[in-house]
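The chain below stands alone, shown as C-alpha cells; this is the form predicted alone.
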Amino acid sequence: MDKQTPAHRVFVTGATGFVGRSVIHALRTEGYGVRCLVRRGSEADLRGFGAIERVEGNVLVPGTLEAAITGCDTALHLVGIIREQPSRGVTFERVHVDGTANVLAAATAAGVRRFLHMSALGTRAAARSRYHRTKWTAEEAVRSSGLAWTIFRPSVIYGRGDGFVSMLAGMVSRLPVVPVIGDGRQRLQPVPVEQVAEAFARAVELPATVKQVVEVAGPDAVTMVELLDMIGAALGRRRVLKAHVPLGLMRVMARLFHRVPSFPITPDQLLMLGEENTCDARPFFSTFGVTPVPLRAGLERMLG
C-alpha cells in the first residue's frame, strides 16, 4: 500500500507525551496520516500539530477504543507510566497490562495489520521491579496477539521536555552540590528522543522488524557520576559538585514518602536506579540507518 495514500494511518496512543509529540513529527515526515487517541481535556497538548486527526479515548476504556482505530492499518502504542497513582487507578497494571491488552483487541477487531510497542530496557520475567515486570507481561500480549508485532526497548530517552536529564539539568544548574543516590556507578546509555521516534516510523514498513524486540540505546554508556558532569559541561559548569546519598537511607525514605507527589523518587525506582541499563546499540543504528550521536554533543544541541 502506498503510505502517501489516505489510507494508509497510523493509530498512535500516548501522542501527548514526550515520546509521542516526535513520534507523531517523524510519523508525518515519512507521509503518514496519523490519528491521535486523546484523552478528554488533554487535546490542548497537541496544539501547533496540522494535519493529524484527534480520536477521543481512553486505554483503560475499552468500549472508546475500537471505534478509534478503525481505519487504521497501524497501531502504535507508546503509553506507559513511570510512577504509580494509586488514589486514581493509575497502577503499573492497569495501565501497562490492561491497557496493553484493550489497545491489542481493538486493534484485532479493528482488522490493524501492524503493532509496534514501546517497552523498556531492562524488560524481563523475573526483573526485581513492577515496572518492568508488568512491562514484560504486556509484551506477552503483544507476542502472542497474532498480529506483525514490533517491541521496542529503549534504554534513558532524552530531549527537550524530557522528564530524566531535564530534570537533573534543572538540580545541577540549581543547587550548589547534586545529591547522587548510592556511588552513583550504574550505567545508562541516553538515546535522544529524535531518533527513537523516526525508528518507529520507519519500522512500519521494514519487515525485517516484524516479530522483533528491539533494544534502543545511544552510543554511549555512561554512569550517573559521568552523566552529571556532562550535564555540568554542557550548561557550562565547570565543576559539579556531587554528594552521594546513601542507598539504604534513600530506601527508606523512599518507602515512608513515596506517596507524596514532591518526593523525586519510588521505591521501585530505587530498585531500578540499582542496575545497569544498557545494551549493544550497534544493531538499533543499522537496522534503521540511524546515526549515532554522540551523549556529548546531544546534551550541548539539548541544553545549549
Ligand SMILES: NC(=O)c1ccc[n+]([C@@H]2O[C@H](COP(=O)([O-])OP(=O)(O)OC[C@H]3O[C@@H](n4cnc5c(N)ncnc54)[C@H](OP(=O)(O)O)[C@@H]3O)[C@@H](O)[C@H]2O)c1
The other form holds:
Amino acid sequence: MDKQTPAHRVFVTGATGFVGRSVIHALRTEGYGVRCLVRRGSEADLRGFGAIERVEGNVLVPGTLEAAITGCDTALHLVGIIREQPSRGVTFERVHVDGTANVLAAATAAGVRRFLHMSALGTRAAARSRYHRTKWTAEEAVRSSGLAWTIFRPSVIYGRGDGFVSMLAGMVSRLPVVPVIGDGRQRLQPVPVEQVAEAFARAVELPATVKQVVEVAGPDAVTMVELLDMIGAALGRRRVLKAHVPLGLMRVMARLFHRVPSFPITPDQLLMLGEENTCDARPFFSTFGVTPVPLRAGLERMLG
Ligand SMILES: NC(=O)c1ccc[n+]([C@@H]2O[C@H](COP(=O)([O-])OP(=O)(O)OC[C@H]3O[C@@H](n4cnc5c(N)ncnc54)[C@H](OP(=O)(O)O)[C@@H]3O)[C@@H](O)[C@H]2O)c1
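The block above covers the form predicted alone; next, return the form predicted together with the named molecule.
Time for the whole complex; same chain goes first.
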C-alpha cells in the first residue's frame, strides 16, 4: 500500500531525540510519510534522514503547531524531559502538561484522526516523582481528547545514543569501582529502542490499540546490580566491582548538585530509581508482534 498520501503522513514531536530517531526509521520502514517538528538549533540531529519533512516549531509555542500538523493523519507525541531547567522555563509541568495540551489542541484543530502518546511506566496520579505525576496529567488530557488515542508506557528504553544504559556503560568502562545507589535491588525491565519504535509505527493502523494504555518492556526484569553485571559482561569485563552509596547521602548530594548539568542524577530521578519499574510485557509482545530480545543479547548488540 502506498502510505505517502497525506492520509498516511505522520506528524512526530520529539523526532530529534533518542527514541524519535528510531521512530522515524520504523515509520519509514512501514511506508509512512513523516513530518517532524524540529526546534531551532536541533536540525543537525536529523541529518542523514533523507525523505522526511521538517517543520520548525516548539510544543511550548502553540502558534507553531497547527499549521505544522495540518495535512497529517496521525500525530505521534514523544516530547518529554527527565531533567528540568527552571531558569529557562523548562519544567515538567510546562513540557509534559502544557506541551501535551498544546499538541492535542493543534491536532484536534488540524483534524488529526489518530494520536499516539509517549508516557512512561510508573505513571500514576499519586506517584512520588513529579516526572510521573505530570506524565499522568498529560495522559488524562490525551484520554479526554476525543481523538483515537493510544498511550505507551515504557520501562527504561535502551540502544545506541540512549541516556541511561550508555551512562552506566561509561561508568563500568572508566571507573575501577561503580557506585550503586542504595541496595540496588529495585528491578527495571529495559526494552530495545527499535522495538518501542516498531510498536509506535504499527499502532498507527492497529484498531485494537485505540483507547488502550500499553505497558512496554523487555522480557527480563533485573536489579541495578544485575544490570551492571550484564553491561560488564557485554563489555568483556570479568567482574564489575561496586560500592553501595547510602540513599540518604545520595539524596543530600542530589539536592545540592542537581542543577550542575554534569551531576548524573536529580532528586526526582532518585525517587523513581527507588521504585520497581516492571510489568507483564506479554500483551505488548503479542499485540505488536514483537519477538522478545533477551536483555543479555540486546546489550551485547548495543555495546559489544
Ligand atoms: N529514554 C527512556 O528510557 C524513556 C523511558 C520511558 C519513557 N520515555 C519518554 O520517551 C520520550 C522520548 O524520550 P527520549 O529518551 O527520546 O528523550 P530525548 O532524547 O531527550 O528527546 C526528547 C525530545 O523532545 C524534544 N523536545 C523537548 N522539549 C521540546 C519542546 N519544548 N518543543 C519541541 N520539542 C521538544 C527534544 O528536542 P531537541 O532535540 O530540540 O532537544 C527531543 O527531540 C519522552 O517523553 C520520555 O519521557 C523515555
